[in-house]
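For reference, the chain that follows is the form predicted alone, supplied as structure tokens.
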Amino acid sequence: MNQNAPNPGAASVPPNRSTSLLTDMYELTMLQAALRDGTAHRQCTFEVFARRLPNERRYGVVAGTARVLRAVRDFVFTEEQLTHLEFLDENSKEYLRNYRFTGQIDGYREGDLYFPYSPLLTVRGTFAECVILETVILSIMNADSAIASAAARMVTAADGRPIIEMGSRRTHEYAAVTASRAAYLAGFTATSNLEASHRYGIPATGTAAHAWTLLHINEDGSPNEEAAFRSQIDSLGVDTTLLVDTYDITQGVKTAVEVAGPELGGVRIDSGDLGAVTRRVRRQLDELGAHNTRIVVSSDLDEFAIAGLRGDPVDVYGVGTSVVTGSGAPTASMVYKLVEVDGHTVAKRSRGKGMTGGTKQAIRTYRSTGVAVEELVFPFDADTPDTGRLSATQLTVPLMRDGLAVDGLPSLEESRAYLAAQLLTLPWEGLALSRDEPSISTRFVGFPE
């Protein structure tokens, strides 16, 4: 495994990108139309929250913050770019041309939870610098929010059996890679993803798929298993696990033992009912003296498989394909909207779509527990709210001033360790896979019916 971590979210990404781009046309078109008719200066905020949490599960985790204020740093225009964008004006385009945001970022932390309608960031800067960032920063949000959220709940049914993220090959290439790093974020333990463990320090881990098994053949073309198990061990050590599946799980188990011996690391099964076939496999790796091989198991899990493998003996996970697609919900359906103007309030009123307006930040309350209660919703500028005998966290801290990330923001490794202490302030219904009321409320305080 590489345990040699390079600066978080720096090692790969090109010192000069722009990522100005990663956006949707009408955010320019705007742009255009506020600096001719003056609005375009105007002193707005913005806010990014969700109405609801997807498959009605009973928290989100926040997951992205730290890729999104990189975003907004290198969303600047480059001249080839302004000559691909046709449909603006020249003094559009020279807006553009010195475009940097100069303003206020203030939200949750990253690995923080979040629930339905918590003012997750907060956007503060002219018209005309915020709207532009609307699709970048619902891009980078919306599916690291997704994939961790998933995760967390993968995690949780672990119940503190490892898991390892290989879902590269089931999304986009880029995709793969923040991808493992939202669901490390949430407690996975390593990638078989090499780019993802080079940019962020995640730890690497992969051994061989079916494929080297069957290239193993002998001169009639007949399976040999041994040769496999036997080269890879070679190469890898003992300590490395074998794919057993290939052909017959019990005799692949006994050739595994066979070849490496009973130090064998472990093996991973990939197929079959996996729950019949790990207590089967157990059995087998102990009658032939292989205590302390692992046994590792994949083959299209999500949380629910997971917890229903909680009592069977599996040492570690596998989970692809579910994880990168946020199992089900592939994206938290965060928006971006624009909450107050020049101080005065404004709020989008459409049914089913109501908000409230207004810059706000939040606290949550909990009891003598440790247990969270509610989250506390109040205008930006107001004092915190009398909690009682109840205690509070605050939730929005600055992430950007006046352009710049604040310092001091905490590691990968730091918001991954915070998440993992936040779920466990979770009343214990609100680690339940199954569908309910988000297990915190959250209300609003201080502002006008």
Contents of the next structure:
2 protein chains.
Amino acid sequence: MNQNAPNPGAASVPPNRSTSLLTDMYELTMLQAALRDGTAHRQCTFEVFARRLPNERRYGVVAGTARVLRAVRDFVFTEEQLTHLEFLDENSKEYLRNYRFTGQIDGYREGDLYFPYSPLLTVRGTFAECVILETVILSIMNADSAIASAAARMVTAADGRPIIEMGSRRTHEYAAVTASRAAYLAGFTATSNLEASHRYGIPATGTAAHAWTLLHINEDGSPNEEAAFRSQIDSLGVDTTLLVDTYDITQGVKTAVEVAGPELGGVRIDSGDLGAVTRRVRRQLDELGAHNTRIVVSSDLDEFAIAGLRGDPVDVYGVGTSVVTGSGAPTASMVYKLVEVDGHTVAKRSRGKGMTGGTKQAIRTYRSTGVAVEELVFPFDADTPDTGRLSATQLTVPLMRDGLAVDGLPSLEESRAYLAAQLLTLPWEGLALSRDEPSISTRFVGFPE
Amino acid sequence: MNQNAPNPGAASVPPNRSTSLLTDMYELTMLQAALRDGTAHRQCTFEVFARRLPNERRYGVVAGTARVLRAVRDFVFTEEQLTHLEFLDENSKEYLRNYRFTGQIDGYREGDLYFPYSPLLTVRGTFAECVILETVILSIMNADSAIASAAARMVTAADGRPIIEMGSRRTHEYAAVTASRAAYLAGFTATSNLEASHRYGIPATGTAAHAWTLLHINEDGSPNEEAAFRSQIDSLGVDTTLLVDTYDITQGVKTAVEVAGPELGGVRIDSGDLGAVTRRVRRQLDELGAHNTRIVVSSDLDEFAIAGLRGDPVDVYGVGTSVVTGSGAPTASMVYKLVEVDGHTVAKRSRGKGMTGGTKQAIRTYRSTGVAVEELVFPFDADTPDTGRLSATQLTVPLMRDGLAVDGLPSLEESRAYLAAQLLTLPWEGLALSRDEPSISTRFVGFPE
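Next block, the form predicted in complex with a further copy of the same chain, ref. the form predicted alone:
Following is the full complex, with the preceding chain placed first.
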């Protein structure tokens, strides 16, 4: 099943797939009050955006969009769930019993770049039907975009070498599955996670754990690394990757090639100064005639460590903790804000949390060389601003119409290719890992001062 | 249903609840190789521990244990899942088709404190049955312990005032549910998350969003904060909490008390310098006769911000992003390591990743004043070390026997009370928020040098 082609027309949602309680209580108490005072049916626009990029990064990556559309489709209340909502009056429960989102969602494509105040999703419908989607939409967008934004920097740092997501053990068991998806979207090559492979079609891969080597002891309890390597090769073939750092790396490499021969697929190193070690291991492998044996490295790699190994003989990176935790930014800090009510622009004026009201769309402009210049954000119903000699891409596209996902939404593979193409449009400094301003700026056009 | 009383004897696991693909591929390829070479049935011990506490914290909080026991119970392979494992041979698939964990798990109680190298879980069984549980056990322990460890510091900082978990929107939609559970375990008072309330019986609570105030406009589009407040009170009663910072806080407070009267339950402030603002708002409320109206604050609070407000008139803290992301430490960095094979101690010798082999248990010693002194870790089958005049608590307790959770495991409420009691045993500096050494040390007794 293509998980990126939501079909909101599906007949019924199994209870275990209902997303309706992945919701903050206040959304339902607001719903109840709005049903009572008659504001529930006001036509509203809610907007998803981020006020800043975390850690002064240069760009963010939009991820989770396809998952949001599925979650909206699956946002239905079962009788068992309604029973739990004893704090609501009967009228509110009846509304929820019949609830299906029937509104419109427009927004940035999954895999697009974003910057502060980019209008990432524009959700239109009645107040009642839109307000209760806040939490689940933000949970997905914040989690997935945080991972994809960190992962894209790692892919850049890897500079074309394969990079494997293997961080499942360092994050919530289901967050691990979607983290794999977001990392793959961002250009990771494969995942260790079987559910992610199963659900999203991501290539799965793996080597062996230290436990595998430690398991192989002689009758007296002494280590027998050779037996571990021989068994792995017997089972998986010489193209497998042997983990060589359980005891002594030099001896491990020697044993590995003795057992597998020079056609050994790879060795993995998971400890030590990876630069120094990989250079030594490369020399050793070459001396043993294992010129094509790949060196796979892991061990708390982040984008900076990956970049630091660019000059070293690393063939494959395995990345765990840092990618599934967003490398210092585990959430994208996106918010879901009411910007329009019955055609009137609204915006809060809280200090430090200001925003521009009104339903919006955006384009990105480019020089003739293909380099991005800026984002222009303008009223949803306005004509596209004149961009002079600059070409422009429409960033806001239809995603859902009358509660149904639009036809022809991209697959995960297509979104992955889309992102790869977008990254090439950033100004040359836009891919730098160092802290700085967003690499392109965002300008609001056609809104009242 | 009590989610803290796993019943591994349950007849069958619905496909949607099977945890078996929440697994790294290499565990299954190791399984296959071990089935081929005859090592699959060696009796092994795997141990969960952390090499360090993140960010130089003084203690960690064990969380997720009850969830682990459920996940182990639900670790079964459906035919549909087996079909996906086309990289395995038939013998391995047949093993998995019949798989149920039938081994023993001992470990620290959920809600206990932990320190570097505390043997948190001891999993015993055949290599085959234990190795494939690695990822799901670590995912749960790492995620839940990271949240609980951060949350406990916030609870200490709140110094007895209620503290509400409201971070669902800033983390993966299902990680949000278990984050609520971990925060509640650590002493949070309530959650905004309805699924967490439904699943774990955690009290749910909420106020209103800025969208609620913004929704209430006059026909000409001008703001009508009064209408928003009046409607909320009509629906939820005067004991509700009104969000007063959408436009101007002073005006918001004035309007709130005009509409609700001096019996208004609370006002929430989500922006600005919370210390200065709460002092001003408290004075204003008192002048208006609303002496019992609570002040609820939110807005990117972490343990340090909470502590910084200790002298200010804050009645309730609402905490979001920082708690669900572990306040700078989104994972607990626990590992799952093979420490014993057929009675022989094993341990890897990788640089910087050393460890002590052998199956272990632990006690914690206390002075007569009840203050904890140290943890003593000793071989699982050894007698408890003599602790002289110090009293001692057994930290390692049976959790699972022959694949079945032991009877009488604590409920979430009991684990919550247990943690609260444990925190009182730390040396006086042990609850400090500043960076330092672990507040009590861990000593290994009875292992070969």
